[in-house]
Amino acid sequence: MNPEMIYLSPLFNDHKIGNFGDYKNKNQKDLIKIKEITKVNIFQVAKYKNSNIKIENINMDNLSFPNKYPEVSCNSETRILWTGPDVWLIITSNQNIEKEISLKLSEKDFAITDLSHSRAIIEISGKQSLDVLKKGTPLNLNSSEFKKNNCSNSTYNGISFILDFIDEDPLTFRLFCLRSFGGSFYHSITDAALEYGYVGE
């Protein structure tokens, strides 16, 4: 890459810094937060169908594949979610995560797709940022049902995206749609957070 070039985030014209909503008289840290998440490198895992290698037998970056809904597997660098049967995203801000996946999964057992640049991510966080999530998501969300270190394809107000449990210590997902979609995505999920104010990061 020219390093004259300048990167331009997918919610580059979107996302604002500041509060917005019903933000006064409140305190501060109370309020949601939401943020774009950049710089990470995404890459879709496709088991194929006729291969028999056992993905058991496999880590990345110390982290073993998970094999069922609704799990992710994570370290302070990468997490790994299970977004269907034998079909994974490696989400991680590793430089060495590419190197490391061509030499373990062969291009005979496994489709290899590098989405870094055609997702846009946000980050939502704080107690009600589940709330934001409930108005557009059919999603059952209830604690025994969706925990920290879960995920799940859903959509939002009928756009597609990835929903990312990342904590429970504030609150925080992680939502990750088309880029195409990004905007919208972006605009529907700040609109639901503007009745309990919230703060652009």
The other form holds:
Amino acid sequence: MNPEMIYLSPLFNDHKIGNFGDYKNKNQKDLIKIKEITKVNIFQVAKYKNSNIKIENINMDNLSFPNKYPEVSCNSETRILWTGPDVWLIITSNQNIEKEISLKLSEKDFAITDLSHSRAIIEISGKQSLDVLKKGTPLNLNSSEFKKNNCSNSTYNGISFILDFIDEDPLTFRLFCLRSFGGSFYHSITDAALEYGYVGE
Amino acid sequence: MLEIKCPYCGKRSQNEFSYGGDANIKRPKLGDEVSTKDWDDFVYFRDNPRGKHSEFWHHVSGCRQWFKASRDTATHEIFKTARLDEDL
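For the form predicted in complex with its partner chain instead of the form predicted on its own, what are the coordinates?
Full complex below, order starting with the chain above.
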């Protein structure tokens, strides 16, 4: 990046720090926490239809590529999400992954797109984060259907997004939407969280 | 809420899908002499049956795949869905 350029996160003008909504007389620990995730790299990997490569034979950051809905492969730095047949999202803070991708995924078999700056990412955690999600998405989020390390594409109040179930304790989800929808999406989520009270971090 | 079974993702809300038209329409073969009427039929004219109908659907807010569905246009019951390379 040009040193004269200033990095502005997708939610720079929207995300506010502090307590909001019905937070009074509630234990701070029990409140929903909402934060923006920045500076992670996102790569979309799409295998060409005419490619004979077996994706099971390829590892990325020591992770295999999941091969069906709603699987996620993950370690502490990298998550690989299944987003469609032969389409994956690699979300990582590992700076060496770009090199690994260019070494292991050949141009004739895969289309690689760097989406790092094209998504707004919100992380929502806390006991009632599930209720916030259920207000806007038609996805079945019951624990028998959608578990830790599952992901899905869906809509939230009509905005397409990707939901990644990060952890069960505390309940933590990451939500990815197109950068240009980030503001509307953020306000949809925070509006839904007001009745429980939330902390912007 | 109507639920549609995507062949790749399973049962999902209709909100995530987009209708893609009649799945029985065949494009006239390339290179053949095609009459204006045949082109008109292909481009503009569709049957509008009451009852069972084969359709294309797109899981636009999901896995972004096209698939086929057999649906009753009167009751909205969906009998079966299939990938494009499968028979309904």
